[in-house]
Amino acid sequence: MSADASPIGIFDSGVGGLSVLRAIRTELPAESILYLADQAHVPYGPRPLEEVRAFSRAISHFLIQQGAKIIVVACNTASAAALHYLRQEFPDLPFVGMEPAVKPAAEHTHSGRVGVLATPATFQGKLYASVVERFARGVEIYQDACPGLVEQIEAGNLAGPATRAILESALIPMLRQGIDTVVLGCTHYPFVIPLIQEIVGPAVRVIDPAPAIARQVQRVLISRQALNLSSPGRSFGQAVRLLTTGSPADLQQLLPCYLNQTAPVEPLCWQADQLRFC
């Protein structure tokens, strides 16, 4: 009955991609998911693009070895650095990456002023520049790299004083400029949407790209006749396999904070630029 029970592979530098996993689970509840957090190297944002590209290639190779039928690059930095490269390196496998949601922001803004929160590598990448060039003509874009925010979210600090200070430093100057839309250009940032919304108020729209990514994954799987047609019903722990290059215990302890779920987490180790089970 199942067309393809192989897992969807998802990777990120850390927990940010769990926001994409959450959206994919909502959209495609019958699918198995293999999630890999490269927490040994988090955050990717300040790293050179060439280094992120090398990490992304090794992770993709590992996910393919584990039977992934599609790979979601659930990291804006890795998408900017490596998505085109990965599609060339692994031409037989579909890849879905993150693109800053500048287009819907530009289409829906009334003030013509949009704030974008992302990492330095995303802002420096050709993908972001291309999106702004194509879709944001006539729109004022205000950018902030939110230094330290990824680290706070990785620690599970989603609403504390340090996290609030980082976001207020980024958003209050944008609000003074009259923004009415905020684009989240890092998959970690949806976990602090409640705090962002508290700071910017109800009149400002906050765009989470994860649901659009989940719909794109569905479209790609349908086009390749690779959907799992089994009836959903498995628990989170049965359908989702979690791997990390960091501390499995730390990630497992924080899962309820991010997903209101718990599940085992398996350790991975980097050895000679390749991933292995520890």
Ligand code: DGL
Given for the second form:
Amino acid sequence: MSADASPIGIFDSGVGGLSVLRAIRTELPAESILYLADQAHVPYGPRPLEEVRAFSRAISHFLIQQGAKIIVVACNTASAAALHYLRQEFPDLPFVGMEPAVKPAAEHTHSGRVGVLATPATFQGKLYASVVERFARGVEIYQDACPGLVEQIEAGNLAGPATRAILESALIPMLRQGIDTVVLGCTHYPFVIPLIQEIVGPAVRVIDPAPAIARQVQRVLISRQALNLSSPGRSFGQAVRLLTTGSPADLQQLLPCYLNQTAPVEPLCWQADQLRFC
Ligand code: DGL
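With the form predicted on its own done, generate the form predicted in complex with D-glutamic acid (DGL) in the same format.
Now the full complex is given, and it begins with the chain already shown.
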């Protein structure tokens, strides 16, 4: 088997994809990771799908230029807007994307009632409609776009009153309907799982899709003989390179709150719809 030390490229509108990065680090500690947060444009959720598709294309192009061997679209919104298109545009590279975990939720629910939290763009996309159509037969789905939640999580407010108010207004009506499962259809939301669990109580199952995505990345790399076999597990600082189109200082300062890690963050700039190092 050959070894491939090239990085795994991961992107999101902001810090949400760090929940996926965390799971990939757990599953594949020897891999190098290049993480790109497009914080100049966060949130993606309220934007038109075409605009998110254009950002996703430019970001993928940049990650490929940097030598990525696989791209993880660690954003449900970008996956809804662009995953299919990216696979056509860049046919030589494998892409792994997110889709709301409606299938496992529908398989495990006892009450037959499931809540889904995602962004407006994810709910509008064909991917979500197709997942519900294929897997949610006979299951009642209750949706909420949690307005303002991504912004609170971007600001590092993972447990304050504003974040709690958004989650309560989404989840309490769902609880009244008898949901026993909550699907997190936005990669930002796993950072507020403790608060969600506190609101819904221990009897309601909260599904974080990140571990399943990490296992999928592993399967794809094995099938392409592209695992990094040349280095053993490495520290976060050795393995991960972080880039943002927003404020590197802000992301650097908030990193301990998301990942319990400190690391440098490099700036990237958008110029004429392309990404460059500033
Ligand atoms: N984390 C993203 C998602 O999974 C994007 C949220 C946003 O930027 O609105 O949908």
